[in-house]
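Taking the form predicted on its own, here's one chain by itself in structure tokens.
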Amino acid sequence: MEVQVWLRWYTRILDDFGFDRRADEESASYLDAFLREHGCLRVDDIDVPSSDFIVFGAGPSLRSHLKRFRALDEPMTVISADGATTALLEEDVLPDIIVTDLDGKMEDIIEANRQGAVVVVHAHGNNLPALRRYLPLLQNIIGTTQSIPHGCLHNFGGFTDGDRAVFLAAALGAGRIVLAGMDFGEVVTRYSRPDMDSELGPADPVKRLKLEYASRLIDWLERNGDVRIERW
């Protein structure tokens, strides 16, 4: 997605959610400064095992789709969206890439990163404290912003961790992207909300609207991108 196209989506998102663009850009500036000092990866630095990608979201179908994936006998590039990383590690699957705004189960994201997963860290107006806390614990980082890309920061398109992961796969040259654990429904899991006591719970109105945007953005990519999207 070209930046100018994304910015039209972004303007609607700011209006619908009441987000503060200045806060988004403050967090982005912090992430960029950290990466300039400590080193940032570029897209060309990512080792992509296959042009067939699978993106794992943290929806209710995640566990069944993980089992289906493990039964496959084909190489795929594996991207986990934030909290889905926990479920992958529980099934002994190490993602190649993690896309996160740092509100998943961080000990699992840090562990997967330690084992070799590239972490694509997103800056937005609500996660500056998390950036300050967790960036020093991570390595092999690519930075993203939902505003204008600059310095070490990219903007591949996408709003939530899940659809940003899909847009990242397209930017990495995916020919096929499988969507796994991406339900876009009204139920969330403990992988999406680590503070939940139960396995499943109702999505609040903000979460439902975020998932609606995620679904619409992936539909846009399917119509306009040079990639085949397969929904499990």
Ligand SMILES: Nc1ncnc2c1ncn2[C@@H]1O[C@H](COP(=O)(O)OP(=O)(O)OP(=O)(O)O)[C@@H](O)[C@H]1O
The other form holds:
Amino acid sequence: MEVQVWLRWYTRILDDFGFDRRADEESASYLDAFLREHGCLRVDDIDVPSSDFIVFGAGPSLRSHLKRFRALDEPMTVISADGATTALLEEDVLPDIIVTDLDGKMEDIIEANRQGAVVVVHAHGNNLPALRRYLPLLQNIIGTTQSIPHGCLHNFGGFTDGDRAVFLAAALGAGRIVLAGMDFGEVVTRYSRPDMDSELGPADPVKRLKLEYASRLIDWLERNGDVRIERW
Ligand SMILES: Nc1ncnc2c1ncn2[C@@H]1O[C@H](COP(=O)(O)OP(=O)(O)OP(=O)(O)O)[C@@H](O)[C@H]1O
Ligand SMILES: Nc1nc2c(c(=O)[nH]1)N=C(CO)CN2
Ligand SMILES: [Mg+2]
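Next up, the form predicted in complex with the ligand in place of the form predicted on its own?
Expanding to the full complex; the earlier chain stays at the top.
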């Protein structure tokens, strides 16, 4: 997605959620400064084993879709969105790429990154403390911002970790993107909410609106991109 097109979505998002653009940009500057000092990866540095991608989100179908993926035994580039990484590790699947704003189960994201997954870290106004805490524990980092990209930072388009992962796949030249565990709707899992006791729970109103945006952004890509999107 062109940055200019994304910025029109972003203006509406700022308005609907009451986010502060300056806070988003402060976080982004912190991430950029960290990456400049410690080294940032570029898109070309990412190893893409196949132009068939699968993006795992943290919705209720995640476990069953993981089993379906394992049974397929097809070479695909695997991206996990944040909390979904935990379910992948439980099934012994190492993602090639993790897309995260650092609020999934961080010990699992750190472990998958240690085992070789590239981590695409997103900066926004609500995650500066998480950036400070976790960036030093990660390696092979690509930085993203939801404002104007600069320095080491990219903006491939997309809002939540799941739909940003889909836009990243498109930017990496995907011909086909399978959506797994991407239910959207009104139910969240313990993978999405690591402090929840039960397996499933109701999405709060903010989460529901985030998932609505995620779904609409993917619909936009399906209409406007040249990639085939396959919904499991
Ligand atoms: N029903 C669902 N519940 C949770 N995540 C879902 C669902 N359907 C799709 N997803 C996708 O899975 C991704 C990973 O979930 P997770 O809750 O860890 O992400 P997140 O973007 O960090 O959300 P949050 O802002 O609420 O922390 C989401 O970003 C979303 O795009
Ligand atoms: N400022 C701000 N930006 C975000 C937020 C958030 O909570 N605050 N959550 C996101 C992932 O769902 C993506 N972007
Ligand atoms: Mg997250």
